[in-house]
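Only one chain comes next, encoded as structure tokens, the form predicted alone.
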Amino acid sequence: MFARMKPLVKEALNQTLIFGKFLCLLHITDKYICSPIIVHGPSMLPTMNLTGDVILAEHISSRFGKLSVGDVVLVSSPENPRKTVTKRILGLEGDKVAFLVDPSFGSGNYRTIVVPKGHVWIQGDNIYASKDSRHFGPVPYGLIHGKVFCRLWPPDGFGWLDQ
């Protein structure tokens, strides 16, 4: 009896040691070189949708240090770090940040701060529904995850995300 199930015993280990392989694959994939996000909020309006977007976010560039002024990134919120908050790069290191104190007062109280070595200055597009370097200073590097460059959902707005 134990002769016969011997080769179905031998597949199945088989097909499992596949199936982990494929969700060690998946996992690294989507940890280390690119993952689908659902992003919503009214931070980055007009670029993305207060219901939700589906994107994509490459990991590679915030580890390589590739990011550059203009890209739209994955940051973990200073503020509550089980959040990740969506938000546009506005400063890297060294840059000087020109910034409105309080756009819905529209009084024109500007500051001016240079982005200190190791962090970047984040903002989101809708500066008036958005918390961002404005309230919490620079972020460090480090807490960025990822740069978001496609948009897959919904529909009518997919394609490449751009500057």
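Numbering follows the first chain given and starts at 1. The term rigid core refers to the most C-alpha atoms you can superpose between the two forms while keeping them within 1.5 Å. Just so you know, these numbers come straight off a predicted model, no measurement behind them. Compared with the form predicted together with the partner chain:
Shown in the overlay between the two forms, fitted on the rigid core, is a CA shift at residue 25 smaller than 2 Å.
The Cα shift for residue 152 between the two forms, taken after rigid core superposition, is smaller than 2 angstroms.
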The other form holds:
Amino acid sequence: MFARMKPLVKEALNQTLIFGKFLCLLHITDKYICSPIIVHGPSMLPTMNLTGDVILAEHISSRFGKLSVGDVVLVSSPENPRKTVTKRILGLEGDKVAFLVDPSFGSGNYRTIVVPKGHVWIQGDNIYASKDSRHFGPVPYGLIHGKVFCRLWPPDGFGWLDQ
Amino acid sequence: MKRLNFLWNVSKNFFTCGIIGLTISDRYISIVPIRGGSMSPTFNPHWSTSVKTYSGDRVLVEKLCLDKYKFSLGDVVVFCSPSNHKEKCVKRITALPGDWVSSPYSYDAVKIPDGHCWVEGDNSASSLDSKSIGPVPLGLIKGRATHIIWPPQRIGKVEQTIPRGRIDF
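Now the other one: the form predicted together with the partner chain, given that the block above is the form predicted alone.
Every component of the complex follows; first up is the chain already shown.
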């Protein structure tokens, strides 16, 4: 009985190991190279639609500090660490950023700020419906996960995202 | 040919071990060396800048707490420094979102905003912490230190102590 079971157990162990390796490889790809993400909400409106675009984000350039102004990035929200938001970088450390405090009140109340060391200034493309650096200030670079570079869905919007 | 085959096998095993190890250290548990005396006497009690040969403590850092970001007062956490994302800091959480903290330099209380926490080193004399950089976003936290595993005579759990004279609101 035991002798008959032995190859079966061995086979099962082998299969589990292969499956485990596959999961590990998946995790590494997802965390270090690139991953697909669904984005919702109105805050990036002209660039991304209201209802569930699927985008592709890469995690290499954010890890090596190669981000530049105009990139669309994934940031874990400073107010709720379990939420990830998509915003556009408008200023790196040391840059001077001018922004409208409240766009619904017309264009008078501009404020200027210098982004502190190790931080970035992020803002949504739709300034009327976006919670971003205008509310919580510049965010630390360490909160950035990746850079969005390609849109997969909907099919008619397929293509590279421009800066 | 045999030699090539052997090399191929070795590199394959190496790669497999690499990805498995990296996954475990990313998702579950990893080991972090501690440098500097900002957390003494919990870590590195005999740290001094003049003695270069003294290697720091090694601690076990668990990452499962990152699923929910549920931390409690007194947890020792590893986080990316807000001013330099390549640098990791180890400090103790002394206040959570919604708490009030009295700042020792200005005589007013600070309310911790949502999704932030207040971190302080155990050695308040030489520690760069929330007293100078303000509340730290929880998203920067990379794990929670649970055990000291090296040097052997100091193996043990990391205690959750709440410093005195902090929370009195």
